[in-house]
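Only one chain comes next, encoded as structure tokens, the form predicted on its own.
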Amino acid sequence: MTDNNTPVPVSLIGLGAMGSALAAAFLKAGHRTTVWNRTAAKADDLVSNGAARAATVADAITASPLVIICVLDYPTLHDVLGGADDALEGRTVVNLTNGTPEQARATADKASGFDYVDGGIMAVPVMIGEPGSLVLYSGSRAAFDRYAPVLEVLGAAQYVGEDAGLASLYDLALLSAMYGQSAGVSHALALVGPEHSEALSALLPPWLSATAGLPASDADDSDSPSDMQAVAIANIADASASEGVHADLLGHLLVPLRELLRAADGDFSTLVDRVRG
């Protein structure tokens, strides 16, 4: 295992907003950082702050034992790495490109001659290297353990399993929860209207914090009877229509839930299983 006080050469491939933030965090922590991007000019600020600019992907890879990749998508990832097999030999590749579990597993299956770790970044670029930043990792346990102190530079590093698709799976699940909550908050503010939005905004954080946690399937149904939940959802839908809230904002969030409850004969505890089909 490396020591986070011992500088480790790191190469960063992909310098979009997130990739640049990752490279900047490694530089700030004192790691010798080599960078490469298809549009070379995107490396200018990093180079002015001490990064080494690689002329080719292969040059970037061979410059460091730890290679971090953060590009737009998996097709771009495979295109960028095409023909670099010899350069990858004996290195650890940490792929922080957002994708699906299937894409991560397929990439791991094709990895030959190097250790592969897949990751899911639970942060926006400005959060990288700051408290609250979390990055999930899956794949080679030995490689993760070896470089965990270095990866901690980016944020809390949490290993979730040897299945390379798990980090992506957890990432997308957490994003789904976030987007659902964001949609719910948007709907709530639309429901009360601008004249009451300030008052509701003060109530939302403690309410969401208090109700956050495990799915309803783990709760005692006697605490909040499912038939009452169904009535509440129906009332939200009716009130939204009365207040002129656009149906699109309500429909994708609440109406399917109401229909699921009806299909479950009011049994709220089976919702998670029914959503999975």
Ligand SMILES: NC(=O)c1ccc[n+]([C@@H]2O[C@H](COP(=O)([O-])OP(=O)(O)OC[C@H]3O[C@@H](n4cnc5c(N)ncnc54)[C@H](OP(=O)(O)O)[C@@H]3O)[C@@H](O)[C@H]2O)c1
The other form holds:
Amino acid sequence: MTDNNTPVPVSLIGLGAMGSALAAAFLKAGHRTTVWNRTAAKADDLVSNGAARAATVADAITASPLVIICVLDYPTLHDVLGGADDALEGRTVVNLTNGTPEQARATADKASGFDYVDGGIMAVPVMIGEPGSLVLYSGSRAAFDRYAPVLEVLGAAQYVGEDAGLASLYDLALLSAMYGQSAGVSHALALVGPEHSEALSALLPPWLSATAGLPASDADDSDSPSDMQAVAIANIADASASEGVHADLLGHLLVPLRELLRAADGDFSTLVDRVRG
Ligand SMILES: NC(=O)c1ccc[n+]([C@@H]2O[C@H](COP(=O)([O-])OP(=O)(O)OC[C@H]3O[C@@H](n4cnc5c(N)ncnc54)[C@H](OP(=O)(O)O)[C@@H]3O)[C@@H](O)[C@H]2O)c1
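Could the form predicted together with this ligand be shown next, to go alongside the form predicted on its own?
The next block holds the full complex; its first chain is the one shown before.
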């Protein structure tokens, strides 16, 4: 294992908004950083801050034992790495491109002659290297352990398992929770309108925090009987319609959730099993 005070050469392939932030964090931490991007000009600022510019993907890979790739999607990843197979021999590839668990597993299965770690970035570029940044990793445990201190430069590094698809699975699950919450918050703000948005914004964080564990809770379902919840959901729909708020953000609640809750006797804790195929 290396420690995060020992500079380790790192190569970064893909310098979009996220890849550039990752490269900047490695540079700031003192790691020799080699960069490659399809649009070469996006490396200019990093190069002026000390990064080495690789002319080709293969050059970027051979420059470092640790290769991070962060591009748009998996087809792009395979396109970019295709043809550089020989250069990958003996490296550790950490793929931080967003994708599905199946894509991550298929990529890990094809990895030959190098270690493969898949990752899910639970942060936006401005958070990289700052408190609150979290990156999930799965795949080769040995490779993760070897480079964890270096990866900590990006944010808390949490290993979730040998199955390479797990980081993607947890990433997409957390994103689905975020999108659901964001849609609900946006609908809530639209419902109260600009006049009350400040007051509601102060009420939202403690409310969301208090209710975050609701689906998994063991709460006695008689506390929230289905008829009561069906009425509350119908009232949300009616009040939204009267206020002229479109149902787009919350349409999923208005009928499917009401029906699901009715079938579940109002017990949120059983919804997880009910929606699994
Ligand atoms: N931005 C975020 O908030 C965020 C947060 C978490 C995770 N992520 C994930 O990080 C990854 C990168 O996101 P990003 O924000 O950096 O996106 P981005 O700014 O759109 O950058 C996309 C990157 O992919 C490259 N690319 C796209 N098509 C290509 C092709 N056909 N051949 C070669 N390179 C190609 C781009 O190269 P060019 O510069 O040449 O176009 C660029 O380096 C995504 O999987 C994203 O889901 C992003």
